[in-house]
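What follows is a single chain, given as structure tokens, in the form predicted alone.
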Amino acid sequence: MDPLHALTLADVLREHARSWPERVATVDGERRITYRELQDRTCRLAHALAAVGVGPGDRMLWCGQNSARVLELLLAAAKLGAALCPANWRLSADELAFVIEDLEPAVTVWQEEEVGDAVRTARDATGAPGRWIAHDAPDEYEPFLAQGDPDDDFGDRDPAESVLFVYTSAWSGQPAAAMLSHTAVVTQGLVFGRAADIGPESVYLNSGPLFHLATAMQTFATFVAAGANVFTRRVDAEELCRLIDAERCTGAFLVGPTIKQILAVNADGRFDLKSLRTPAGKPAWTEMITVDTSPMARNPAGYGQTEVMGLLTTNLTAEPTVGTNGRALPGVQIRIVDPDDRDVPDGETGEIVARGATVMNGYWNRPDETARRLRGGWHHTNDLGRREVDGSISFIGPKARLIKSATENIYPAEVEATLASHPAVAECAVIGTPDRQWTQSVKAIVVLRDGETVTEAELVAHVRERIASYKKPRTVAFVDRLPRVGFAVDYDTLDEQFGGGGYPGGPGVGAR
């Protein structure tokens, strides 16, 4: 590592403490912390953690709802060469026990209120490794932090080190923690800040879950820009309105149901929400807020995943694109490849692979999966996409299974998306059936919209007109509903019912 050109999260904080010492960094309940104070607190916290054995390469676990202490712990980890994992506070005790056993945290900071029962059960089941600190107990977190030395005498750290662990969905039967570096977090913060017009004057309301990068990448973008992060434990529409009004929040993580609740709570206009910048919506919403004119809001599009620190593509201009998901973010490269990792021509569907500053270092404790996903020096997303004629990217869907027709590769997600564009189709699924001549044939299983009719021939023609002819279904079956496991279509059951099989590498081959 060359310290002359290194920049870690701890370095970002050090410079903010020099450049913006009195600017508010975090607001959490009654506690308002400036950047100078945040520097002091994270030094104390890092020294206190070091005194109980936390050092380079160690993991810390957060088991609680939103709090400014998540950011404090991350920055303390950055100074020590350790890493923080914010766990999903909605996990069951068994799920949380898996995370604890997998991560082996040196320190777990947890929350008694609302979360405590599951945490205690998981702690008992795992033998309670490491040090446990209840952050909402008045005699634990703050006294622990206060005992640390305020001196910033920590050595330089390599910005390529992993500092943030985020568990992904259980695509292999078990969740896995993507290991994200200082460089990934800072770079995504800079780029997302550019896309969303985030600067030192920004005030971000952390109203989404911090264990999910949809919220956290905005938290980090605000921190990198020396803005203020306001934390609320969980979503409550009236409390969100109060905070937006009181703190003059410029951004927030809001989803449709929450917006409806805010509209109901503030129907009388008692809260001033004009500081909040969001896309336009229904007239009542647009009247209540300020319409966002940032690049991301003018032409919203994007694709990403946890393993790339959030977004991998977006639109940074107001220009229209052929692709549905914008272009590669600055700092990353994207290719579209076939199953042999060879580039496919523009307009053809293949797997999205990427490399660059925001790509993960791998999965914690999953060496085989890390090697598979990062083979050849590229991160294989297990998602399908297409490079369009103007260079933009269209996300198609998860790679999942591959159907082989002679020498051609057919991705069910692409065929399903094309079938679903027919006005008579409510939902559909595509499987491969064994074919002596062609290896496999494409079979579509289709649910029609109420009152609609369409023939097999019409659906086949619909697909043939829109994508390569060899991808069209050979046959179509009409059903009343698709079998599901939870929300996901149960392709194994469809194979059993409709004679699917012969997939390259075996039945059901493919992963997220």
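If you superpose the two forms and keep the largest set of C-alpha atoms that fall within 1.5 Å, you have the rigid core. Everything numeric in this text was worked out from a predicted model, so none of it was measured. Residue numbers count along the first chain shown, from 1. First, how it differs from the form predicted in complex with another copy of the chain.
- Residue displacement note: residue 113 has its CA displaced by under 2 Å between these two forms (rigid core superposed).
- With a cut-off of 2 Å and the rigid core superposed, residue 12 has a Cα displacement that falls short of the cut-off between these two forms.
- The Cα shift for residue 235 between these two forms, taken after rigid core superposition, is smaller than 2 angstroms.
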Contents of the next structure:
There are 2 protein chains.
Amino acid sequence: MDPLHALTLADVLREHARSWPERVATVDGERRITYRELQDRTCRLAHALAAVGVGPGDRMLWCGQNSARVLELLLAAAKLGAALCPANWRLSADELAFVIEDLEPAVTVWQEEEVGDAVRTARDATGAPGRWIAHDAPDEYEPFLAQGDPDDDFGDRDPAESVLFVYTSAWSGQPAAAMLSHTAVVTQGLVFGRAADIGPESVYLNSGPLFHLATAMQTFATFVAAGANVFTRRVDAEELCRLIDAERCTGAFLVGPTIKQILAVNADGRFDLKSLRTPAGKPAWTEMITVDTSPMARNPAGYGQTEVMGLLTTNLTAEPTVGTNGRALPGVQIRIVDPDDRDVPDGETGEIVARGATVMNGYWNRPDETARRLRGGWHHTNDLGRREVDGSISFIGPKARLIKSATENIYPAEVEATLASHPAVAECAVIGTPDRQWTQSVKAIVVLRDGETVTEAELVAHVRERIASYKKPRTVAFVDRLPRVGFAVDYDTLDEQFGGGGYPGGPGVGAR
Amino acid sequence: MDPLHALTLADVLREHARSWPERVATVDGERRITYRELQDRTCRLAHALAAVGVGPGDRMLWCGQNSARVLELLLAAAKLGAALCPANWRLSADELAFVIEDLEPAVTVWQEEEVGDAVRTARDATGAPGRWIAHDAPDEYEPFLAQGDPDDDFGDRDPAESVLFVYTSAWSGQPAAAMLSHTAVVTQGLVFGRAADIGPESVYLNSGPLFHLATAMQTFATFVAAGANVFTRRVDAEELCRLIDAERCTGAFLVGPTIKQILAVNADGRFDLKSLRTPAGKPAWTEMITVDTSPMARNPAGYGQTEVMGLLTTNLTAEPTVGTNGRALPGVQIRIVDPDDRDVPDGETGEIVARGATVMNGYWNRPDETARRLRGGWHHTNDLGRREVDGSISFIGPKARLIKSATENIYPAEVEATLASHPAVAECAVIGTPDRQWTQSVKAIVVLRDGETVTEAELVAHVRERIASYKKPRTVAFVDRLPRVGFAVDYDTLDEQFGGGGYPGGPGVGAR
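Let's see the other form, the form predicted in complex with another copy of the chain, since the form predicted alone is already up.
Time for the whole complex; same chain goes first.
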């Protein structure tokens, strides 16, 4: 490593403690912590963690709701060369047990309130590996932290080390943790901070889940910019209003239903939400907030995934684009490739691959999948996209299985999207059936909208008119509903029912 | 190196060619070049340069005025693993000969117009090492470039490699070239681009010297953001007006006298300069342009140097600061240290040291000075500063020589700045004289303003009231003028005339 040019998350905190000693870094309930205090507390915490055996390469697990301690633990991990994984607190005990066994955490910081039952069940099922600290038990987290020395800071670490683990299911069936480096977190902070106008005056309300980068990317960008992060355990519209008003929050993670609730709660305008910058909405909402004019808000679009530290593409100008998902963020490269990793021509569908500082180091404990996804020095997103004539990107859908027609590659997601654009189609799935002459041929399974009718020939024509002819279904089966596993279409069952098979690369290749 | 996470200047260009194929990258006279064309041209150029022997680690020299070819050559160097040094075109033939002998360029691209005489004299004096190409001779640069293959791109390079060399005199007497990496250029592009609101819609008028980072930092930030760079050979107020109007330039490098000329040239408003964002000025200027509202324009301040890729500190908020020079830019760390590299307490003066992605790799051909300046993994700026109580930084002045009074360090620049704040003092210099009891004592040499008088005792009291007592001069000598070498005060002559000596660390240590 090269300390002269290094910048870890711990280094970012060190400079903030020097540059912004009295600036509020985190607000969590009654607890307000400045950047100087955050530096002291994470020094203490890192010493306490080191004393129970946490060292370079170790993992720590967070099993709780939103809390400033997630950031604190991440920064302590950064000082130690360890990593933090914030787990989804909505996981079942079984799912959590899988995570604990997969991650083998040296320390698990968990929460009694709301999630204690699942955590205790999972802990008992896995034999409670490592040290367990209940962060909401008054005699556990704070006394533990208080042991360490705040003035004895730790030495340099390599910013290429993994510091943040985030589980993602975008993999063959089983969740896997994407390992993200200091450089990934810091660079995304700088780049996303630019796109979203996040600066030292930003106050971000952490109202979305911290185990998902849609929220956490903004948390870290606010931290990198020396702004303030306000944490709320979970979404409650009135509490969000109170916090936005009291802390003058400039940003928050809000989904449509929450905005509806806020509109109801604040119909009388008793909370002043004018500090909040969001996209315009209904007139009542637009009047209540300040319309966001940051570069990426002027023409909202984007594509990303956990493995690239969140956002990979967006629009930084207001001008219209051909593609639906913007262009590569500064700092990353994107190509669209065929299954042999050759660039496909502009306008043709292929897999989106990327490289740059924000790309993960790999999946924890999944060497084969890591090698497959990062082959040739490019991260393979398992997602399909198209480079349009103006250079912008359209995200097509998950790659899932590939269908082979002679030498041509057919991506079911692309054919499905084309079929779904027919007004009579409610939903559909596309499989490949073995074909002696063409290797495979395309079969569509279609659910029609209530009261609509359409023939097989009409649907085939609809597709042929819109994408390359070899991608059109040879046959169409009409069904009442598609078989599903959870939310996902169950392609294995469709293959069984409709004679699918003969996919290139053998079973499981290319499947999510 | 790690291709998955790498981003060289060549990679930035590759992605721009994919994402913004039809976007104008450079405008230079009649020649407008899109990002796709720039990718083709730099591929060609890199092949042509490789064919005359330019390879990894080689240097190329630019001896001309502003031109889009500076960016083109830098990007070709980036593909080859070589570096480009844009020389100061105002150098004398002797100074240029020094640069040629120091740099040993594999290729020198030079300009006949205006600078041809000096270049030819220097070339002949140095035996014309390497290949020489006159960029303004119709049968040289363009036919040379045209030989290469635009479709055969080069392989991955390590972004930690030096790609840009910039000579700086901030070193013991002799100029030295600071070696700046791809990462330094790209990171400063992202960070400065954020501070100055540079995006894909930015159009930067390169009207300042490209051999100085004050201009070049903005050039590269505009390139990194996929904006357009407009080049003008040298400053001509009417031509600048024409270009701003015609190209809708959003930024330009303008000094006070140029603004005065523009106000005169455009008094009748025949050029529309409203696209240009600059700080507010006289009412006539403020009406002519658009007032810059970028983060760093709201409370202008800054400190930097060539060795850190330009800017190191600025204000990103409008709020007042105690320090005069803002805070560390995101991505760098700053400390204020004593001569033994220990942190001095806040509020005390010491040397500004920095680390981060924008710090140079070292000085070309100066291993000893490089080791001294980069010792302990921190770049020593040779500049004095102070960390104020709110964490902001005040730049005090060049470190120059250190005076030792018992165990205390006294920086002449700090004492000189305090003396100069007295209304009777026109200019002054401070030296150390040997002192048996205290190692050294402080002596001030002062030039008074015309018609002003002041006594030694009054000046000593003026200093004692403002900074630590041990820093005050023991004696003051009044002179008519200070001896100088060029612009710089000649401290060696002052030492001789006024009995200076006994400096810690031996001769030359700490001198600029």
